[in-house]
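Below sits a lone chain in structure tokens, taken as the form predicted alone.
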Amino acid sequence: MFSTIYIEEEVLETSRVKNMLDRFPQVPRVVCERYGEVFNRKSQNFRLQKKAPALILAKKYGSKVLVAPDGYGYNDSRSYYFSHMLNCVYDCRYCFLQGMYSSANYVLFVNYEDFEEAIASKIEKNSGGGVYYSGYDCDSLALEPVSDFCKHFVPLFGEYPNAELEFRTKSTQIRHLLEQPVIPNCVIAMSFTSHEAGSRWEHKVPSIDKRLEALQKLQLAGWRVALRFEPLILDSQGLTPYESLFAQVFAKLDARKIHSVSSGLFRMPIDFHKRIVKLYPDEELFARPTTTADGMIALKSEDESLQLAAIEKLLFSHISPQQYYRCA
């Protein structure tokens, strides 16, 4: 799974790190002072590293709970995100992380107790409420068999019933959720694109069928699930791929019990886009005409608003408008 495991000196002797290392006795280990020595090195190539990434076990310093970007979530309440990990085990060609980081190695912050303290403090400052997102700088559940992340953090939110936790993911690693008592203020939000987009641009991602099977198990167990149809990448086939996708999704899930549904078009900071184009100069997706506004780049489409409205109309044949929001 990992080419090498780097461990910061400060966490080397912790029980959590020792347990993780015991699972990979054959993987080479290197001790470092700070994870940045490896992760922030110059002259790295994200594309090449992605073929054999390393795992870096580190301690997170500084702010651990940050204000969520505008338009990221579904709730008007105060929204925050926290990142226990940097980078994703999947390899989606459209992912902004390729432009954000020069390294494809995974950084796993193992000082969970410090995260817990920061989250609890933020919740209490918000009178017990707020929405807290995991999965902005990584996939929330993809490394769960190694990290035990959700196994550790779900009980914390069980103590704060008015605060909401969302795990955003494309992973089917749900065993730890199914083994825990259900809490009503935790949402597992699964991301989807069309079959066509997935086959072209989502590498290593579980199939739509596998993801739906996982969501169905969660829903039957009593967990709240959500759907994130992002990014929508429109092409000459028009609505046909989304008609097929929505039919498949809502044939598996109880639409009435879905917490929320969102859709969002391809958007990315301009600087990130430039870096990704250099990584994949022959990628058709990045050769398409684009538009820029407010520091963001988007795929150019003369009738974008009409296409998005048509997709929303398709969704509303399965769900109520009250379940839906448009991601900025």
Second form
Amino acid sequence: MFSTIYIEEEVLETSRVKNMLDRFPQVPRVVCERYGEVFNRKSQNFRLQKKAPALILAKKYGSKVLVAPDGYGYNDSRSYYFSHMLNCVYDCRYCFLQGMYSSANYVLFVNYEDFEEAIASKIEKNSGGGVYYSGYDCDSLALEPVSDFCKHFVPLFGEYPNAELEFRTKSTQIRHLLEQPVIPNCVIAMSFTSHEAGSRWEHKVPSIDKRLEALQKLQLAGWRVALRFEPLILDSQGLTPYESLFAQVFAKLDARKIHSVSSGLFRMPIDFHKRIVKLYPDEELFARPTTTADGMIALKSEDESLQLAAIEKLLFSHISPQQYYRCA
Amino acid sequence: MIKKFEKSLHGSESTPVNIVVAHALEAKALIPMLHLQPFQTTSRFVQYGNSNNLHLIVSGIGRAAMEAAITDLSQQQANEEGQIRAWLNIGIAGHSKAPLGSAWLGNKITCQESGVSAYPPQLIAGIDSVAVITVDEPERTYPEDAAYEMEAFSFFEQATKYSTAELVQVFKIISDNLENPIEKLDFKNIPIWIRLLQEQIILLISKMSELVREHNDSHRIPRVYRELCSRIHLTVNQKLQLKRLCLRYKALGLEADLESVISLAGSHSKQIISQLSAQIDRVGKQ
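Switch over from the form predicted alone to the form predicted together with its partner chain, please.
Full complex below, order starting with the chain above.
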């Protein structure tokens, strides 16, 4: 699963790290002082590292709960995100992480108690409320069997019923969620793209069927689930891929009980895009014509807003407009 | 297994790997193993190569010698095509208790003098790894569980200026330990140990070659770019624009369409770039 496990000296003797290491007796271990010695150094290549990523077990210092970017969330409540992990086990070609880091190794911050303290303090500053996203710099659930992340953080939000926790994921690792009591203020938001986009650009991601199966199990167990249709990459095939995707999704889930549905077009900071183009000069997606506005790059399309509106219309045949929001 | 790897190493596929050794005795076993021939150059460093692009340079002992050899070789191999090479340091080291002739890849290289460490990414499975400590004088007590040697840190630091860290590796062969101190090292054993490690060395070179080839293939610039650069005057900025356009054509599967612009080589550079640009914007949106 990992080519190497790097461990910061400071966390080497913690029981959480020892338990994690016990799971991988065969993986070579290397002790480092700080994760920054290994992760995101110059002269590293994300694309090459993705062939055999390493796990880095580290302690997170500094700010642990950050204000979410504009348009990330589904309501006007104060929104924050926290990242117990940097990088994702999946390999989606459109992902901005490829341009954000020069390293594809996974950094797992193991000082969960410090995150807990920071989240609790932020909730209290927000009079017990706010929306807290996990899954901005990683996939929230994909490493769950190793990290026990959900197992640890869901009970915290059980103590703050007015604060909302959203796990953004493409993973089917839901066992720990199913094993614990449901809390109504936790949302599991699964991301989907069309079959065509998935087979072209998403590598190592569980199939749409498997993801839907996981969501269905969660929904039946009483968990609130959400759908994130992004990034939408509009092609000459028009709406057809989305018609079939939506038909498949809403045949499996109880649409009335879905917490929220969102869609968003392919967007990326210009600098990240530049770096990704250098990594993947042979990738068709990054050779397409683009436009830039406000520091972001998008694929050039004359009828983008019409197509997006048509996709939304399709969605509204399954859900109510109140359940929907458009990502910025 | 070795035959399979040898086949790939000596077949028609390119092996864009630079092997750097400090001592001529380390080169001695590698030359026949890798079918290398003396490489004629004006460089002060002794070099060997083969028709598959595999190259070996003898740097001399110590950090300064290593830095100089890498700088020299990288200047010799400089190209504008964005093609890179892998770098592999093969050399002897001491360890407190590891058996003579055993060998590892370095997974953490520490410069004893500065205390700074570097971590070569471990993409190659099948070869065990160990920490390496680079010292300025031979180490006789081996206090850490690490291989002690004299060049690896400078090798990694210098070679990563010309390649990416994933393609820079050090392979250390144990030549001395507490029971067999360095003063008693019989130099004749060095080529023997290296010969016995043939399978690991060939595996390493083959896997590194595979990674570089894949990288270089994906970054290969269409021929038209070079052709146009040689025929018309382009500013530095125009060259960058043209290179990016050529790569976009290639990524969109339109490399053949680029050929048509060669006939425009008599035209102004601006015209060629804007024509290519307009055409790809039309096609790319479809």
